[in-house]
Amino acid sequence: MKKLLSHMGTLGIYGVAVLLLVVGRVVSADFLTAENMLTILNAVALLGVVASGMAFVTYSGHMADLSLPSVMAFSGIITVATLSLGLLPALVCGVLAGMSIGAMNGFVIGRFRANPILWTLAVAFFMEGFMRFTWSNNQVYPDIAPGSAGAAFIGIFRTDIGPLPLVVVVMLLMLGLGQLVMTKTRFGRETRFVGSSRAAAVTSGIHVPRVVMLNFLVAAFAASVAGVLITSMNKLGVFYLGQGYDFKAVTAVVIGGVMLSGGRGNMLGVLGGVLVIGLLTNIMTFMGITSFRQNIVTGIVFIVVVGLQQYRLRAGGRSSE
């Protein structure tokens, strides 16, 4: 029973997902088809990849990294710009470029205790201006001649592994690895301690700036991977790719049970949050609800879910694992 209670937050979000499955079946007979389920997974896969990194920032008590859309765009542009070196070197350059932003964020926020929202928002504005200035506000296109590195790059997003698209497999791997790191490693335990009480973490001998920096680095790595994938999907690199993924990822993380105050939650809940977003959006599409009305409905549902989960945590006087 104690173990069951400890995972109530995670069970709650999957309960919502099951409820949405029932509602979707009532709305349309085509909702529960294998084709539509795969469509939903494909639609939220990039969000899941970004959320797998954002969860570590939130878990560490730093709420959110608002520079992640810029990380996505920058990693994609650098990848396209370096394809002349070959596909693998370009992918490495793109991911490292994005992670350099995360390293800077983590160092400043961890060492100097800068406000994470204000700092990462400032970095996002700077990076957008930098990319627009450097590439003259233009889109960067890969050379997609047959047999070229550019053609191989474009094919990444369109690759399937068995019955699943590669992007879905990447999402599941990132969330699964994140769950292991968060719950089974010393780094995960230290992150939880820092998120629960920074002062207590310092007193216990944890090198807090290092832990904070690593969490922002993890978030940037996940966003860089997502940036490479979204750039491959769009067949171009440009400064605005990734816009909106910061707030979407925070939403998925929070409704999945990771508390904004830090130290509570897990990746299984984050996966549930991502699925709920996908299911709800898909249902409203079947109902013919326009995008701005979808935002209203989605906002109401998310507020209710977050409120219920926070009440459940407070009433139980516990942390979710």
Given for the second form:
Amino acid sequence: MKKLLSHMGTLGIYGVAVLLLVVGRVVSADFLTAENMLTILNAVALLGVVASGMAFVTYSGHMADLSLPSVMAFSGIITVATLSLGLLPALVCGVLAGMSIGAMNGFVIGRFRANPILWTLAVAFFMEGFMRFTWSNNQVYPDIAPGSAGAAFIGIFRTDIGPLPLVVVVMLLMLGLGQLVMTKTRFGRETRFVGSSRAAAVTSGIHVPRVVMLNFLVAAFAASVAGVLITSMNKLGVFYLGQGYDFKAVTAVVIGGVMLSGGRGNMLGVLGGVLVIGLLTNIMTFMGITSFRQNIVTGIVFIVVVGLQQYRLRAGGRSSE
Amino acid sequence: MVYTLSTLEITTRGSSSLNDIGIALRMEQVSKQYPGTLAVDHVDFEVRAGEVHALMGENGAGKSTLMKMLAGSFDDYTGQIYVGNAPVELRSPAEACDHGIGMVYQELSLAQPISIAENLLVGRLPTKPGGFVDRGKMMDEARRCLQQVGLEHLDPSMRIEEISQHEAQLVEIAKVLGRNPCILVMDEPTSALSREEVKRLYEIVRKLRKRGLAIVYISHHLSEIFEIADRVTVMRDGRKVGTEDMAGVTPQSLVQMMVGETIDEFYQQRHPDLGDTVLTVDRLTRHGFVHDVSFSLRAGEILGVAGLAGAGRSELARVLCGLDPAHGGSVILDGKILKPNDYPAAVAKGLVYLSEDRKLQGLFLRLPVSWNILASLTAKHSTMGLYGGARDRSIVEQQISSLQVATASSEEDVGNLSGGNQQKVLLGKWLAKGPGVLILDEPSRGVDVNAKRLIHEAVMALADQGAAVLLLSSDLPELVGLSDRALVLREGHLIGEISKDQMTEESVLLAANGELPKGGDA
Ligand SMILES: Nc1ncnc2c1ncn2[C@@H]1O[C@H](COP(=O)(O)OP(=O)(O)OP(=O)(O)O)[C@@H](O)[C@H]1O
Ligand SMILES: [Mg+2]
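Could you give the coordinates for the form predicted together with its partner chain, as opposed to the form predicted on its own above?
Expanding to the full complex; the earlier chain stays at the top.
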């Protein structure tokens, strides 16, 4: 019974997914086709990659990293800007550039206990200004002459592995790896301890600043990978590429059963959360709902889910009286 | 026959109505079910006005649950509660408050970053027209509340986190008294208090009793019960065992009621087999708390630290293990100087600290028992190492069974355990790590007689295996019974040492007050 309850979050989200499949079938006959399913997977793949990193920040009790969109844009721009070094070096440069932001976040929040929301919000603001200033508000284009590193770069997003697009495979890999790290490694365990009670983690001899640092680094790594992919997709790098991924990723993480208060949840749930967002968006598109109104729905879903989580916490008698 | 019966009826009716005048509170056949645990099982309980009624029982017997019922914590209890003679429903804290029930919780419930005054007057802050807080009035009222518990020296505008834990405990009591309850429940009020403060608390309680309050007093200390209580009710496994006049019981008979068997005072003589010096503390200083403290500790030794509240015992421990920064001096563990202010490094080398405040610092209340016990072991596994199941499980099972933790399963959240059982889990976390240097700060706070013996046995066994133990305790029998020698701290200074043969409860108490036994020197 107890076990069942603890899996409720995970099971529940897949229940919702199945429900949405039924709703989608009712809305349109074209919904439940292999082709449309692949479209949905493709559409949420980048979100899934970002969410796999965001989940660590939430799990560690730091709610969200709002600088991830700027990490995505930055890693993309740097990749494009360094393509002259060759594809692989450029990818490494791009990802490292993105991770350097994560390292800074992790250091400041882990060591000086800065408020994670405010700090990452400030960093996002700073990074936007920085990128607009440095590249004079311009988009940066890779040289896509056939055979160049730029052409190979553009090709990344357009690669298929078997029946699946590369992005979808990357998403599944990242979530799978995340699940392994979260539940099976020392780092994953320590993250859960820190997320459950920072004070108790300190008195248990856990190196809390280091654990926090690693969590923000993991989040920035995932966002950087997503940034490279989204830049490849758009064939250009620009400061606004990651826009909206912060809130959507937190939504996926939270409706996937990772508690905003930290210490509870897993990646299987996050995958469910990502799929539910994909299904929901897809159905709304079928229904002809515009993307602004889709945002309204996503916002409402977030509020309802967070409300339910809090309610369940309290009903379980675990509120801090 | 008929005649006798009717007289009997008359007399009972007569006496009961006489009694009823004095009955402040009656609970009839009350029960409370948690998921998986029937914590209170058809209990009858009554308290008279003007009496101190002790509530005793082993850890997890259901004492706190019974009292939380009174405080309106549950909306799903069954049975009937009467206040005075009127049946009442106590299904929310507000209803409990309206009926004059005041509760001092086992765990502190004050808001840390808020001022004492606001904590004291929460929910009834005096305001000026327009909704502004009347600061002058608030401070006056707060001072009046503090005076009731002898804390008039505190500035009510200080934040809770700035005062010590025992002061916070008294503030908690002041907060409840400030609402003028007619029924006062105190759940282990002395567990965070020093000896002097306990005496002050007795005076407060006696004064309140004289005023006609009905007082329920939960404690595991027999000496306190005999000092202060008029009657005692004992619970076991959620049921009531019985209610007795204090005049009619002895410590032995009380323990017998609680445990179902007799336990004699333990503390068997230990013949420590001392090894090499493992820990040397050299002129350790933290301004304002610890001054120039030096001592050393050998393998297999249990070294007590005596001192009054505020003498700097916990501060010494925290600086020593690296939780707080030092301003001078050094700590040498196994021949190597410890990096200052790096507790994770100390833990990795085997120097661990069992913190005094289990709820705020020690335990992961929202994690299962198993995770809490394994929390000390993360460093043992290599960074990339994947966690295995079987070995972890056996470690957890072993601690649960050797400390007899009462829990539905090892996957129960620690926050759902009774106070004493939480304390056992906290200790289990460090025992699981095995020997090394163990600093224990009030290791048996809030545990019952039986559990206390288990904990003491575990500590002695650990020392026998070669661990060095630094024992900080305000429980004098515990300190005297366990320690091989004791350091005496006073206002942050190490003023001397007491050897085993000089150690009695009296000599330790005198030393803590500055009067060392002859021959004891620094
Ligand atoms: N929130 C909860 N959820 C589930 N079970 C609980 C909860 N709180 C307490 N229990 C269980 O109810 C029983 C009684 O607990 P209670 O706290 O009343 O004990 P107690 O007599 O106060 O013990 P102690 O002396 O250790 O404080 C215990 O078995 C405990 O595990
Ligand atoms: Mg209790």
